[in-house]
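The chain below stands alone and is given in structure tokens; this is the form predicted alone.
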Amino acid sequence: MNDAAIESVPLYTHNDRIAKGLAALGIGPDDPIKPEQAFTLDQMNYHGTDAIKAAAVTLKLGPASRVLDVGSGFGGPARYLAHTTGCHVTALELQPELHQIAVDLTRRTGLADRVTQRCGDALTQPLPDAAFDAVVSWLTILHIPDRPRLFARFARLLRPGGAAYVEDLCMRAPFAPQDLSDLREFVYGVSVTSIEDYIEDFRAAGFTEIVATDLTGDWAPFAQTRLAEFRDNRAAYARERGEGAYADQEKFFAVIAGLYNVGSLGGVRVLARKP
């Protein structure tokens, strides 16, 4: 995976916005953080903690569960799962800057005993086979070029009966040349395919009971509303976190909204079980 390319995606720049957001809550750089205080800042998926809660319920996670979060970002989903269900989460993030922020947030929220932060590539990072009850991922697999290899690895990492739970972008119709260029440059979407291809990759990796849910009808209007509300809040956001942070976030949100608007981009949730 091209680390430099993914780090240039507007969503992953100006990462000091987390510290600035905490500062706006009166939380200093060395202060402890209540997990709930971070949840408004550390989620990069659609619908924030509501989406993570839905996964926890579906997977029936509890204190005995061992979970791998692939592409864990600032660690928000991992901390939410650990805090609300008591499970242990291994949070794997490729980008060193996001990883370091996640380590700091996990320590300061008092969750380091239940969230293990790892920095590395999901295709190559050493992890024990048959060690996890669930593998989860939110809006990350689109960045990973070899999805069949990744899903085959998921199958090895899961215990028998374990499940993969993924939310990701998908392709609803072929992308026009400029849209495809925007998808690659501003989103780093290198493995955005049809839902059918997604299902086939899970099946080829040996998964069964594969259930794919088309989320486009929910995500497309969500993206439009998110962009409009972000633009309406420009002055406050820029004042708190900087004009550069606003500009990059706005660019990312605008590209995503545009791709949904032309009908090429979609969203999918896939639940697949290892026999």
Ligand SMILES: C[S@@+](CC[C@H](N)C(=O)[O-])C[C@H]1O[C@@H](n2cnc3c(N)ncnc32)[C@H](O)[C@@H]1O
Contents of the next structure:
Amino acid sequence: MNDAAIESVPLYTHNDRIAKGLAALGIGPDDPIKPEQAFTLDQMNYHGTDAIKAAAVTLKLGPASRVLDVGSGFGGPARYLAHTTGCHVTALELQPELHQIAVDLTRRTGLADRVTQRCGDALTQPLPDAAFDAVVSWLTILHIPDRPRLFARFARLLRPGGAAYVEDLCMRAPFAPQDLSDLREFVYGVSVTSIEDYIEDFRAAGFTEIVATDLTGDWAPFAQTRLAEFRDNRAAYARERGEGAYADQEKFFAVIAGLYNVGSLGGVRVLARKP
Ligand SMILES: C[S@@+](CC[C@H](N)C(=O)[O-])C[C@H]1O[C@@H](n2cnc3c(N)ncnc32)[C@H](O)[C@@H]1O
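In place of the form predicted alone, output the structure of the form predicted in complex with the ligand.
After this comes the whole thing, all chains and molecules, with the earlier chain placed first.
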């Protein structure tokens, strides 16, 4: 699989939906944006800023903290962390189009002094060793084919005593062939494994104090509600952001909801420490 494949995942198409969503709030293309206004549009995770706030509390982030956000998308989690804790975040995003939108949102929210946007692959992007107090990542590692190599990088990038905080999809039961095909094609889920394998990969990379929390009981109903509410809101969403944007988002949400429904897909949070 190559980058072109990830760009066709229906969650990552029609990215002008962000600008259209801002326009619906009365915010023009070059207008300043309050960070709180952006937070309603820029999160691609479960529970939006509530999930990011929980990480900030767990990791005890403050103005002196240096954080790496892997797979930063439109930059929403990175901006939330910087805005609410004063920490400095390096926000690393693979897809140039998403990265450019993130750069624009970060500038217009006035957070560019605390959020450094980088465009590159988490497996290869040059970054300084032992430079981060925390590496955080929401719903990204499923896309990255070589998790052992990625976690070895996390270990090198963290200072001793630093922590990795990850939320991601996981596998609860083997995927049926069609489900696996949907997971690859519509989600670009190239490394979705059991929680045990997830823990083992952290352990093999040298992490200790590994705490994994199964989030499936929360995320599975979240995904069903998200789909139902999205469908209920079809007319307004399509009017504001376009029929194509509606169709692609709906496809993504429906595939995910279906995978939870059959019991194969799950969610996991892992907190792990570099000794
Ligand atoms: C579901 S989005 C989540 C974005 C963000 N974490 C959030 O919660 O809003 C996953 C992001 O990871 C990015 N990504 C995937 N593989 C990556 C890699 N190897 N390096 C950096 N980013 C990557 C994708 O392009 C996508 O923007």
